[in-house]
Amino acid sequence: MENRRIATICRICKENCGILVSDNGHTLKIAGNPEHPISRGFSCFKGRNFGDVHNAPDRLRTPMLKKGSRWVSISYEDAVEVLVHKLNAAKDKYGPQSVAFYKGESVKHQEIAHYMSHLAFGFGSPNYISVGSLCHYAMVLGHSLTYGGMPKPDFQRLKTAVVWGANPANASPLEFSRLKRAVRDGTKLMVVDPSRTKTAEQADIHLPITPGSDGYLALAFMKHAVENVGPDAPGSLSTGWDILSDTVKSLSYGELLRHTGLDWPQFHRAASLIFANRPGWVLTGLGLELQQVGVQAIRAIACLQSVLDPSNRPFPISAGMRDLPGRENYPPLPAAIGATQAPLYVQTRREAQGMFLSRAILNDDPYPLRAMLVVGGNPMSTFPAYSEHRRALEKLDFLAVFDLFMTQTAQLADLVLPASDHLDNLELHDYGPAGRPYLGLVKPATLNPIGLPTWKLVFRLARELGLERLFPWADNRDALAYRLSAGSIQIEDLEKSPGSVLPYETAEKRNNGWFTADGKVQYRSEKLEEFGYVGVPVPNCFEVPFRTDREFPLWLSTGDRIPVYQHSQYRQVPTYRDRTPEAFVDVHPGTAAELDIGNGDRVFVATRYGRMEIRVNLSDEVRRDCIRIPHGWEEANANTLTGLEYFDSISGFPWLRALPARLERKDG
């Protein structure tokens, strides 16, 4: 059979680069496509061997129903009967909020998220949940309630980069091969991180700050820019700069580096650094969410970018498509999950805090919650409190997984369905949110489709559900034209272009001021005080409800990247698991010395909230007072270690990283 090539875009991670696919019936290569005007030809080991997923024999293949403690395999059209069926008795007898549609990852982004969140609304649960609940939009709250987005790179202009908890080489591949590059041409690097990751390798300073006190520090260096630098404050284009600026003044350093474990010359290299070294920009990351006062700690982050680079004024990039049809004829919806405990993140991200999903389930807080559609994801690997998750989806009435393969979620479920993953997909991808004006389009790309693709589950349950108006179509590619109807591309512009990506035209950058309702940066977040949290980032902000002691005397960070994998994903499949077979704790060689461990030894890992037996890796990359282990292992579990007990309370996030835990020998 004569090899096709098809262009096509990477759904694997954020970056999305462009690949080109060929597929002869037998064998499924993939390669950069140096057409791609923003990848260029790059491609990493995963999207390279991303083949070997697709074509994975343990991949699903029929959709299966639990009988009793047995799987039986049914057709699609009497899965999608089953769980139209179950999802109308949980509405019927408790209400349609009884009803959580959750979207994962494995699946991917955008127009899913449109897809999925459309369906859950014309059902008429406010319930629609992502992995927005734990991942990244944090990070999005902190800066745009800040000055208004993101703040991109522009490596032509920059003299410095500041990663300050994110690891890039092993997250964003692409994004850190730019990095290395502006680096060699002369970029200075500072990363600010506990551990001395691979992206910390190739930084001028490394601060090794203790967990969680990330907030302290940047404060610190906004006192130096005060007192020292003179900085280019906004001025009129500011709101509360007098106040942030006589906040730091009346710290002292020796108060604020005290939190930080960092010493006087440490702290004063590194603020000579990236003062002396402007415009700098500051890239942000998941070690700064996943903490108990995540948000206020980027928020002082943000401040510090702002006057590191005033003229970085970040605002949104969109191709502007057509919204779906029938949102005008949403039913009236109830308060959403977490709308109590996380109110700023319900109403502007526009879905479910999934963090206290399991209230609703196991004590029906604010409501009882019996059904679930569960696409893509698996909280069971990704979400915090393994034992409690795991009792709540047991005593759901009826859960159903939509996945590639059997994962520890789908495990629990009542129905579980096969999907099809991104290269049997058609779907649009906008560059706009990570500041490129670009507008791709995936394609379906192999001879063998494995699954169902995503958009026709959901326009199949819209049908069954009388919500045919929602997604009047009977194909989805019909529905990506109307979407682009409202703008100068076509479809058949994207099914043609070489690189599977065109540029459009973005709306105008406001000239003079920030992307924030009065156009000023926000030292004093107003929006922040009307929630009634405090609006300036102060050190009361960054105070936890307990630190390491006697009895848990070393910081563990759960969630660290595995390059080889994508967050939980692949680790059945032997090209990724044999590059990183088993499941491992990160121990400093000191720290294994005090206790008598060897690198390999078994041990226990225990914290207030969990205990679990796992592998020593002896690392000199972490802090002798620091441990660390990965996600996404299913025979040691991280989020065994994690609780439910206490949240960020802007965002709702989880406390996953700087969690209080010690080490025990396995022979006592």
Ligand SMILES: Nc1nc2c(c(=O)[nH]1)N[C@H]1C(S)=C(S)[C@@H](COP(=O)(O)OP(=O)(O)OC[C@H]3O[C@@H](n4cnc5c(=O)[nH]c(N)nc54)[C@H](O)[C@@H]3O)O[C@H]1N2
Contents of the next structure:
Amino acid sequence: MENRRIATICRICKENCGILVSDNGHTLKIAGNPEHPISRGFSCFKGRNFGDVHNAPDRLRTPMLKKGSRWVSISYEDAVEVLVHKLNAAKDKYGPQSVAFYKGESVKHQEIAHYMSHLAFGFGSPNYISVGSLCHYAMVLGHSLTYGGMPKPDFQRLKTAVVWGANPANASPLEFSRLKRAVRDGTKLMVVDPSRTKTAEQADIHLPITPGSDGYLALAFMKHAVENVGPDAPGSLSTGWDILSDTVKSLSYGELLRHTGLDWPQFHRAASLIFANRPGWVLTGLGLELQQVGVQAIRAIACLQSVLDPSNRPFPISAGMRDLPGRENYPPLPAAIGATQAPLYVQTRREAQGMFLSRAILNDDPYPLRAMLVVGGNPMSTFPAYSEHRRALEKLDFLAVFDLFMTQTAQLADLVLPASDHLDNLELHDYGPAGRPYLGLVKPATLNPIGLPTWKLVFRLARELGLERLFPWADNRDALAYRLSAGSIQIEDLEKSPGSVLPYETAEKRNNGWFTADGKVQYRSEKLEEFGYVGVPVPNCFEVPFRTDREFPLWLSTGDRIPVYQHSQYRQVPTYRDRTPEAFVDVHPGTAAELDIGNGDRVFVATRYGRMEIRVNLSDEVRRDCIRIPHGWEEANANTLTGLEYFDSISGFPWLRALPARLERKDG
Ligand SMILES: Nc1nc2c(c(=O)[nH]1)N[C@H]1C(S)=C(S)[C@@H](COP(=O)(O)OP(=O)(O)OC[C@H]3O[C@@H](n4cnc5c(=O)[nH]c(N)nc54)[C@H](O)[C@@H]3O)O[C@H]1N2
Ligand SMILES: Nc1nc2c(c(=O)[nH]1)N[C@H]1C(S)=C(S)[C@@H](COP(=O)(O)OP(=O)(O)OC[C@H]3O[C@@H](n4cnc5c(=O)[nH]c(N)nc54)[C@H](O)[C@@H]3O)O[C@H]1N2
Ligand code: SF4
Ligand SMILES: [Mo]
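Alt. form predicted in complex with this ligand, vs. the form predicted alone above:
Up next: the whole complex, starting with the chain shown before.
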């Protein structure tokens, strides 16, 4: 058999490393591509071994329709016919808004996101939902509302890095390798994380903060900035500095630090380090986003970022692709799900906030939702409140899932369609949103493609639904050529490039977003006030409805990343499973000793939302009053312990970290 080496892009995680794929028809080999200008040959275990996922024996190969309790194989033609018939049936009976189109994390945030929303809106449903409902966008809001974009690191210039509620050692291996190199070359590192993570081990200072108290700590740093760094620091290009200054001056360090579990010497050492070593960069992560007061805490940290690096005003950059055609022909769209609860999210992202999906299905709030197409996501594992979402998906008149495998979500579906993975797809990847002006091409790279590429399903559906004017192309190559026709890079250029990626010119777009219309740093956010929220981060913003108490004395973090798995994926593939074979709860040895629990014992973890059995892993990375459980395990689903009762009122994000919980021995 032919043995080719194709340069393409790994799109398992947000690093999007350049890879070289060779296929001899039996085995797939994947290696980092040294000619990729960003990843420069880097690859991780997950990416290198993806061939075993691609060739896994349980890959879906034909569409399956549920007849009673049985699955029957059907043809793609018939599957598309069923899909079209069912989506139209829901539309006729309940209106187009009763159909939701969900896009998970695996197909990422770019081309497919555009295609899926275009399809949904053309169909007449405002309910395009993406995994952005609980990933990354709370961070975008917190930073963008403050200075228009997300901070990007430039280690040539930076003297300090602050990693706050993120763990790149496990979650972003390429970024972590850069960070480690910078630290070796003299950049100071401060990590704010309840756990002593692998990232924290590299730090000059690790602040093992009490979960959920990040906003208070950020205000303490701002107080230090106001009182010691001087009024010129933020410059004149800001609004609301006076109000924020007066606020923090009126607070004492004691009352702020009390919430954080940190003492004065710890704080003082940290403040001295970061302010003496400016400019500094703050990397924020999910530890902040998945909190009931996430956006306000991130806002407070973004204020600090603006002082640590006053000249850094990151604004979004992009390759400037043409919009998809026919947007002016969308039918009038009713309000999307979540428009009342999280209006800022819904309006700025122009999509539904998926955390309010189950209310629409179960309670017809704000209207009935009856049919759903899930593409590249596994919400039964990754959405909060497992049992409520299970009831909701079971209640749908029709659920279709487009995936590589028969996932937990697919098992509840009426129709399952086999999807191809990123080794059999043609897609663009713009590195601009991650701060790099490069455009990449994900190329088909295997000899025996499996499943249908997402674009094919979407284009086909569009045609059958009478929406071909929105997708007027024969195939995705034509569509991408159209998208690229506004710029200087063409598909052929990308195909010829040895890294499958090319740089593009950026026109810095300063005031393009309406987030900070005047381009100034907004210590007081007019946008937040316009939407009825508090515009200046003050301690009241960080109050949560409940904290640890006698009934639930421990802080639980769900979903902390472990290196081998991507969310709920790869558990059935031995190459991966052998490395981390079983679900576990990390418990501090001191806490375990108090409860007379040993390593490997089975225990119950309980929150006010649920109770679950799981194996104990003794770990001195966690604080004595904390436990943590990775998400994505079917047999011990962390989301049986999470709820839909409380949300971040700005982003609509769920509360999945810093949750009060308790450990119970199995024998009581
Ligand atoms: N291997 C692997 N890598 C991944 C993923 C994966 O599934 N597997 N998923 C990818 C995706 S989609 C995302 S969004 C990213 C997420 O990437 P990150 O945000 O970097 O990683 P997490 O491990 O989710 O969380 C970061 C840290 O938050 C801390 N934390 C918990 N509660 C608090 C708190 O109250 N305050 C503070 N300050 N910290 C807290 C945890 O201890 C944890 O170390 O990872 C990406 N990378
Ligand atoms: N408790 C808790 N829950 C969490 C989190 C947490 O920290 N704690 N993190 C949240 C975050 S940040 C995120 S991003 C979400 C992730 O949530 P999901 O998007 O549900 O993530 P996955 O489990 O990776 O599901 C991706 C699915 O896509 C399939 N797939 C892979 N490649 C392709 C492809 O090319 N095409 C198609 N069609 N399918 C493909 C995979 O088989 C898999 O079933 O989880 C969230 N859930
Ligand atoms: S870090 Fe690993 S999983 Fe992420 S893109 Fe690179 S090779 Fe793929
Ligand atoms: Mo995510």
